[in-house]
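Form predicted on its own, single chain, as structure tokens, below.
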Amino acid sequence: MTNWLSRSEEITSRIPKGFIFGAATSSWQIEGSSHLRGRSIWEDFADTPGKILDGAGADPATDHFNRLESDLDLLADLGVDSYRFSVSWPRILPTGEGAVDQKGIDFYDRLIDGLLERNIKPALTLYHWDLPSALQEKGGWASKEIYEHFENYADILASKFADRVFTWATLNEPWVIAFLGNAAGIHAPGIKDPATALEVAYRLMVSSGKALEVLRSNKANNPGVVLNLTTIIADDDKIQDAANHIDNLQNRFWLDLLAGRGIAPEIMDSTSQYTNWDFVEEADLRAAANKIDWLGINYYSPMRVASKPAKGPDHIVGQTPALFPGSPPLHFVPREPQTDMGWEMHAPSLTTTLTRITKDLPGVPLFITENGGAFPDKLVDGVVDDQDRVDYYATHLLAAMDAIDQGVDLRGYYAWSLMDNLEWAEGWTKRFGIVRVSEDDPTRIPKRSFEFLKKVFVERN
């Protein structure tokens, strides 16, 4: 394995002037203190036996709510330009609507001001999956009423924080919300209904577009949205039709809506056994195509598919045919090396993903808003020597620079994640952090990957 600590200049010498470096987290995964906010769909999900792999719940998470100042100091020590975080909707509006909870506003006030005091740009995400339970009971993202609720939520946050936030993201990974949450039931709210998932996918993008208007009306800086897009690799000639279907739901659906191309006829045809798409309205499509100032890309791995199974992990997180309604028969066949999630490590696919987005959505600046790997870390004598994660970051940073060399307008890169945390349905069994935190010990221990990224961030040109 390459000693990247001694060869970090291979990366730093290629980083363009003004490039933004940061780290990312999300509210439900780190905050804890759920008794100080309303209930979310992830509490409902976690309370169902067997839904979270290790039985973990929202508390104490990493106790970030009570350790805010020291966590901000960690970010300052890392040398980031920006910190990407999400706001907990039920911490602001316990039932998703009605009176604002001042305790929640005060917490994010402290977070934003603490970042600015450390010369770190706040990058705020409105929604990273923790929908108030009361709104799910009213239909959640499958209901047309969600538009008004989300607009109201966006208006509250923008009216409070627009003067201090560097970038705004409406949604994080709507594909995950729609298909992991509503087609396969792997994530909250745990629904297994392709028709619901397809409608949720559509309404998420309409909600995002409407929220963009609200953010702009409040003079919020740099509004955008974050998608998890990737490269789909067909491993044999017989699988190309299935690979195209996977690509349509993983990538094309979202990019077409943003570009104003609507929903492709082939997507409607391939999913017609589940829905006739009669909920689509022209005014909604125009809203979904509202201008974004930037697009965030969360990239971890390609999806490699084949007509026959291959030897590999029994559990590949987020790669199952149930996530792609209407898909022809196929198998996911990630090659070695793989992360602890069963995901193939293939940095060139980051480059091809970015160049494809630039072609399909021209003129929109890009940020890599999440990138990282889960590995079976070991704490030995107070040290986590995670060289596999260091290697992952190094090769993917170089792949990002390759994309820039090929004409991609890439403006920044956020590592996922600042610290180990609740990895959703995987609980504490998967670790993405560059800082070690455990379920029974909240002590922050920077890993070797933290040292590596700090070296890159600090020593760039």
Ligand code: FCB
Contents of the next structure:
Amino acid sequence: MTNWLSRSEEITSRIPKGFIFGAATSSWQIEGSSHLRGRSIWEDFADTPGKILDGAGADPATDHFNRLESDLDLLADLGVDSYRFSVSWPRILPTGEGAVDQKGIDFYDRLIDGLLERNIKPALTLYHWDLPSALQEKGGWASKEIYEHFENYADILASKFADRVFTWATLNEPWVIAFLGNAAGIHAPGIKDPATALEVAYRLMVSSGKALEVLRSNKANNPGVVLNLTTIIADDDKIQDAANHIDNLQNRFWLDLLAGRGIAPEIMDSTSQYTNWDFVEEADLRAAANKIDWLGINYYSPMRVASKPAKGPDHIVGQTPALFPGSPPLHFVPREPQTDMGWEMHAPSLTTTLTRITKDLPGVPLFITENGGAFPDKLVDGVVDDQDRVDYYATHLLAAMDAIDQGVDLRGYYAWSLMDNLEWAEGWTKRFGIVRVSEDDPTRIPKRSFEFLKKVFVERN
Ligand code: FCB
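Mind giving me the form predicted in complex with the named molecule, seeing as the form predicted on its own was just shown?
Let's see the whole complex now, leading with the same chain.
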């Protein structure tokens, strides 16, 4: 493994002026203090035995709600330009609608002002998966009523914070929300119904487009959306059709909607056994194509598919055929090296993902809004020497710079994550942080990867 701490100039010398560096988190994964807000679908999910690997729940998470000031100091110490966080909808509107909870507004006011005092630009995501349970009971993202609820929520946040926020993202990873949550049922709300998942995918993008309009009418800066797109690698000749189908649902669906190309006939055909797509409306498609000022990409790993299963362990988090309704038979065959999630580490796929997006959605500036790796860290004498994570960051930062050299208008990069946190259905079993935190010990311990990223952030021109 390269000693990147002594070779960080290979990266810093390639970083363009004005490039934004940051770290990212999300509300449910870090905040805790769930008694001070409404209930979300993730508590409902966590309360169902067997859904979260280690039985973890919303509390205490990393206790960020009570440790806000010292967490902001950590960010300042890291030397970031920006911090990407999400707002918990049920902290603002406990049932998703009705009266605003001032406690929630106050918390995010303190967060935003605390960032600005430290000269850090707030990058706010409206929705990172913690839907108020009361809205799920009314059909959640599968119902048309969600448009109005999401617009109302966007309007409340924009009217309070538009003067101080640097970038706004409507949604984080609608693919995950739709398919992990509603097709494979491995995320909240735990539904296993392809028809629902496909409708949710569509309604999410329409909701996003409508919220973009609301943000603009409140003069919010830089409205955009965050997708998890990736490169699909067909590992043998027989798997090309399946690879195309995976690519259609994972990448093309979202890019086409944003670009105003609607839903591809191939996608409608290959999913026709589940839905006839009769919920699609022309006016909605126009809304889904509303202008974004930037697109966020969360990238971790390529998806490598083959006609035969790979040898060895096959537990790959978030890679299973159930996520791709209508797919011909296929297997996910990530190669070594892999992270703790079973995700193949392959930095060139970050470059190809970015260049492909630039081709399919030209003219839209890109940010990498999440990138990082889960590794089985060891705390030894108070130190986490996570060289594997350092290596991951270094190779992916270089791959991002390669994309810039190939003409991609990449404006920034956020590491996932500022700290270890509740990794959704994996609970505390997977650590993505550059700062160590445990469920039974909320002490913050910056890891070697923190030191490395700090060096990159501080030493660049
Ligand atoms: C992304 C999520 C983020 C985190 C990482 C590992 O899909 O946006 O919350 O769980 O994966």
